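The data below hold one chain only, encoded as structure tokens and taken in the form predicted on its own.
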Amino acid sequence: MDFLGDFFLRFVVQFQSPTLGFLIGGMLVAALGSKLKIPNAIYQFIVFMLLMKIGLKGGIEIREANLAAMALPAFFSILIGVLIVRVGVTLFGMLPGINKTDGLATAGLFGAVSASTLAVAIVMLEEEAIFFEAWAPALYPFMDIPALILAIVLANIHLKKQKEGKDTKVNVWQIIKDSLRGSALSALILGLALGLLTNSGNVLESFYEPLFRGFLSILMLIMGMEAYDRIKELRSVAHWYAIYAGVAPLMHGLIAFGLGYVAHLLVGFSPGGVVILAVMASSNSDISGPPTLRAGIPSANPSAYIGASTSVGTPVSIAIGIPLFIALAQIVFGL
């Protein structure tokens, strides 16, 4: 009982983060019928700024990091991305009324990583003074790209089998290139390269760091409003998507937390790094994933995979998942 009581108190404290308040505030504004609109160009600029900051800081840290210590978390990130898609495909295959390509797209989106959710986790860890390796957010593409590629490849194989009745080749390399060219991964990789190869510490500290939390609060407002608007779309498809979106983020995050704990025991992966890994696994891509899947699986219904992600998955991951994993780390690691 003492363990559960302590866990609940820690969880409630995490849930009171002001960052989450902006997400909930955006949902309330939309629910009340407000005409407030934030232009998409501003949204894209904010996302670019957040990812550049994460990439720059990660690149600077990688220069001084023990690459051997990164190897196991990077491998686990790949494994988690692939595992999430495989588990999602299996679950959707067992449910009635689910179109296979829609299920594959949904599993791919939930296997990919949300840059905004990752940014929220970074802020909350810093607020709690929980250390994490600055290169930990750079694990993002190790999980994101394999998940998207696997979902698209499986969907294309399925569709070609239906059409031609036999196995045909899928251009995997083209899918990889399209994923790497996506706006989110391009910004993150650019930031990593600049942080790794240039003396960018001053611009990080004087420009990107001071703006980070303010931009994040605006992003949370936008995501809250979009989450509420997407609920209407989700109602038009099978309710199984909403159930999956409510449960999957926490299930995925707990799997990653367990693997992160193994990395902690074997290579000293920090408690904050374990939380970062769990949050990435629990998140579902809101930037790079949707356009990649739209192009890679054009026959899939966006109301299913984007509706499930935006209206249910992302709020669950941010409002419940992040506080849960931080509180769990505080208990497990005695922080």
Second form
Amino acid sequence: MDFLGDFFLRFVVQFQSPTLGFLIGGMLVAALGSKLKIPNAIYQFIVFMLLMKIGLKGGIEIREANLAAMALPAFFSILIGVLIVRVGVTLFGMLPGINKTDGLATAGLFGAVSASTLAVAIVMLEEEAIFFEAWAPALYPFMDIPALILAIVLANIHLKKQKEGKDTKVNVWQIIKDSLRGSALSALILGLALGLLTNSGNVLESFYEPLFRGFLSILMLIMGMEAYDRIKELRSVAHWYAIYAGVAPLMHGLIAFGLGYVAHLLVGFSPGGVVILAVMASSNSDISGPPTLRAGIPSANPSAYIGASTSVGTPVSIAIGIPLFIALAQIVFGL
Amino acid sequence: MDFLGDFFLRFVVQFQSPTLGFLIGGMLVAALGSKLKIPNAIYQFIVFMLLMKIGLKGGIEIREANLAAMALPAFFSILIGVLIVRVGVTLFGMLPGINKTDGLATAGLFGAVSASTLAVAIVMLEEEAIFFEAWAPALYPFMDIPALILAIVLANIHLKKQKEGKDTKVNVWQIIKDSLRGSALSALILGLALGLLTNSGNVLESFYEPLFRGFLSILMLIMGMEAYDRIKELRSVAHWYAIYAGVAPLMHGLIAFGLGYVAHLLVGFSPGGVVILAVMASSNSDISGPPTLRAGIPSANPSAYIGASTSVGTPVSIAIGIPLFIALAQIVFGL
Amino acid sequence: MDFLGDFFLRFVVQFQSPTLGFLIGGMLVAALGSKLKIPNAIYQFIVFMLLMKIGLKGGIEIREANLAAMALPAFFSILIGVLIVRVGVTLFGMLPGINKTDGLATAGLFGAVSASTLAVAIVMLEEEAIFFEAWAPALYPFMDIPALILAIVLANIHLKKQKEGKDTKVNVWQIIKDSLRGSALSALILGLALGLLTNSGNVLESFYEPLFRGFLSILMLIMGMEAYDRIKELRSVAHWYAIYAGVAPLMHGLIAFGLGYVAHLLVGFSPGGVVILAVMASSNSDISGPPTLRAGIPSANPSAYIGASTSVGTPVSIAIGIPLFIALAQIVFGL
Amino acid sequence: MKFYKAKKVVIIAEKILSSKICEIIESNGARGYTVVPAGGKGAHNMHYTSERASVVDDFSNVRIEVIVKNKSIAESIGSQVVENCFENYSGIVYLEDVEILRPDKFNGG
Amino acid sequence: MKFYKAKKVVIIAEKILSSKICEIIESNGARGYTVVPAGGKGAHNMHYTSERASVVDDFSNVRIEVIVKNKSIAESIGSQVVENCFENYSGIVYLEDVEILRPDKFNGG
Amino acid sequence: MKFYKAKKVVIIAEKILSSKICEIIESNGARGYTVVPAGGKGAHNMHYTSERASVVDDFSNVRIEVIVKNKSIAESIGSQVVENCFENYSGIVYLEDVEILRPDKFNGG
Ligand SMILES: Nc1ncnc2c1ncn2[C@@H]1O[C@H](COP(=O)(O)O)[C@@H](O)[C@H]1O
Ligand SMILES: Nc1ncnc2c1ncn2[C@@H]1O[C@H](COP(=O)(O)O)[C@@H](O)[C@H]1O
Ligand SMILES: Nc1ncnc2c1ncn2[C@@H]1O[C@H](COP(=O)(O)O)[C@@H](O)[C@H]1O
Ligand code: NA
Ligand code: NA
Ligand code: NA
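Can you swap the form predicted on its own for the form predicted together with a further copy of the same chain?
Expanding to the full complex; the earlier chain stays at the top.
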């Protein structure tokens, strides 16, 4: 009861957070047919700026970090990525009217990680002054890549079974390269490397950090507009995708929270780190994931996975997931 | 004499203001055939940023405002919007060689409001430390929408009279929706709503406010370049448009100043608010107005109204109007 | 020995500078086939911002400057621009398999000046707290324009000799206008004028200056990506271009350093100014130069001059040239 | 693979007309169309491409191309666009012969 | 100057396919091609032009045109693109007759 | 509505040549033209579309199309562009047959 009360309080407060406000504002703006649009060049630049900031910050602080402590959370990240896809396959397998490859692609996307959702979580944690290891956001690829690989490999094995004749080999290394070359992971890793190897503290503090929140507000606006715009695509596919997209983020987040808690007990993973892990699991990839899946599972219908993730998954994981995991952390860890 | 002296002094100072400098710089750059260009994506983003800042600021401060005080200025705004169009129709009706719908569209554009001119006025008032109610910029739609509606309705009634057969119904509600959906009003209203409903003070202060002046300087550069580039269009239409565009901004501003003064006496409307009202009247819509008019009065020649407003109206209202109204306020209200 | 030791130390430190880090990072990102890209609109905007900042700053400080002191450095700038082209012609003339006009265009590009390299030098000097006259960056056009003119004039005389029949007059005034109208010089001169004539200190300090370093970091990333991407073009032309591009920046910089030193002795040109002069000579034009040369010497193969400058010249002058000239200055002037 | 004769309609018009033109295209039974942003000059004014900052981005042009299997539908799309859209707005329409693969992807006519 | 008959192949496809399509074009001996970013609507979904912010920019379309001197190469490019690229991705291909100058600039066929 | 035969000239060239080409078009009496930014590959180099940051944006291509009523003007535009612009710059020109509405909108020829 206490927990529920705390959660609802937090939830109401969250609705006054400008981050969420911009997300909902974006949806309304699109729903009302406004001609307001943010140019694509600005969107791409904002995403770059956010990932660069997360990367630089991580890189700089990793220098002093005890990286041994990262091993278990990194392992858990891989585990979660794999688990989400497996669970997704099982779930979609039980539902009627679901094309197997569409289900796999959707599960892969929800196993992968969203940089924007991660950025929101970082801002919320900073606002609540909850500490997290600077390397925690760098767990991103450990969860993202295995989820995408597994989904693509499973889909291709399935297709191979179907049409014996045509031999569809799956090149795992190619998928890893595709993921790492995607613009999101490239920017994050570049930032990490620059933070680690160069004296970039100055440019981080004077440029990337001050612009972080502002750009995030605009990114949320874009995500909101896209969420509304893609609902029509979602409507063209089975409604199970929408239901999955509404439930899975919370389910995935709670699983990750549990594993994060284990890491807390075993290697002292911080409460903020546990929240980051949960948010990563809860999020679904919105930048690099879709093109990687489009290339890796071409026969899957993009409307299924993109509609589900953009229109339902992302809003749920930002608006419900993040405050839920933070409230949970505050209660579980007695913050 | 004293007033004239003060005005000229202020005028000279104004010419050293970077805002005006960038405007004139833009004209020169275009006139000299420079290849310098600001990408369209940046222009759209800057306009969004400025309107968001004005909206957020207004929304935040409206919370504590006594909105009853807004009633009379809002009513006057509507009145001014309507008046400008009526006066415009009469004036253009008296001039030779003016197509009736072209005249109506031009009057509508000058009745509507420019977000960029408004932004300049806000910066100038802040520089002079002249107080204005935070809700004053929110009077924008009260003047903008009625002016556009009236112009479109009158034009369509006129056209209907001409060709009896074809029945051209005017859908007022459609025009209102079009105006509100335009990118300028959408951004302003979204900002107002977010400022009012969310805790956006932080993001306003750390992001939107610090970038305001800088972005405005670039916007002025763009306006200057456009002003020069569109002179050729202006040349292709009757020179009465240029004359109207040179005189109307000051005339409209002075009418609004008078009504604002009445509001000052009756409900204590602030001197800065009176200037804002005058600047709105003086300005002409440069973002949402043209497409709304293009759709609403398709038979009007865009070269007439866009040439007149961009090449003459906007420079006059920024370079002469704003310093004039501020000087007037300082004298009338003894600031 | 002492000098070499100092230089290598400085060189290693430089490699930890984020500026250089971003440059190398960009090359790696491109080499690894990443899909990361910075939109063109952002690139154009960043270049505008940097030049505006350099211009405004220069313009503001020129007001108090003793411009007589500028005469000799300005004259030397012209001399250097001319010298670089002459030396280039001679060098390329001695090499086998070099098309005369291609060589001329390349020499012209290396005689011209790069705004981005200049911006890096300004940041490095500020970091090392080495003073330079605020008007020093304004020497830019004095070196840039003569180099471009001379290269174009020589190329056209050469072509005229070849095909007597067709009369190819060279319009020097047209080349000067083309250079000044290029987006780089336009922005610099506009900034200078606004800095000189308007009260732009406020907008410079609150907007252009704080964003300078951050935007420069992104520009370096772009330059790095371009450097890698254009290597294929360089491969399609004689390898002499690559060798020239590797050696010439240092040679040109050292010549300019020598002349700058003379100016130091004669008119007290500051050590930082000498470095600026050397960096300008060392740099090669990356924004306005290529289109001016393309228009002026259309028969020259752009792959030769753009490949050489972007892929080799710029990285060499930023990564080796700038630290070399600063180390030299510190030793020569005992800083 | 076999190629089949078909007709292409190209419409160049102000961006502001896009949605109205697309409605006409769809109401004629075409199964798809392709849109490219364009600039241009005609009887009216210069329409810039939307790359550079412009106060009136909505006035730049679009170039819409639609492929349909039979001539009559092409002509009907062309005529309807001219009649319903170009009285007050600038624009042109033209038809071309093309050869397509997979004709079932195009209109049923 | 003399004009020579030639064939143009136009391919409208998802951006993600560009490089694969360009390979097919080059492997057929064509000496060049022109690419324009496009939006469109077809059997699958709406593909927006890449002007506005979009979560899935890679799904916008490109319009590629290639001119070759002889019909058989044009048909071979068209067929290969349909066979190798459009099984799972959206796109169309069509051919047109054109007249070119300087035929030596185009494929050797 | 009646459709009339006409000729379309398509010119693909470096952006830097746009204004010169437009002059040639207008001096031949054409009443309009349409310009689309393009990328491409040919005998010379890769020309990127202008979407991504590029040190040499001016070297990207444009695709200009002009419709004129008669063949001879089309050929004259084509030949003049090749002769005056493509000696040192890259580019191609081709003609196509089109059918237009409202022929009075096009050149007087
Ligand atoms: N002869 C032509 N050839 C190609 N495009 C044209 C032609 N005439 C007009 N256009 C295009 O159609 C648009 C509208 O033309 P107009 O209605 O004549 O102003 C212009 O902006 C051009 O993009
Ligand atoms: N009938 C058509 N005419 C012109 N373009 C088309 C047509 N059908 C499809 N397209 C284009 O081809 C793309 C893919 O079509 P589809 O494979 O039907 O989804 C669409 O987005 C359009 O750009
Ligand atoms: N065969 C072709 N088909 C279509 N476009 C071409 C062809 N050849 C060249 N182009 C276009 O014309 C431009 C210049 O070609 P080039 O002069 O061969 O370098 C290229 O960048 C392409 O955009
Ligand atoms: Na996930
Ligand atoms: Na007004
Ligand atoms: Na140089």
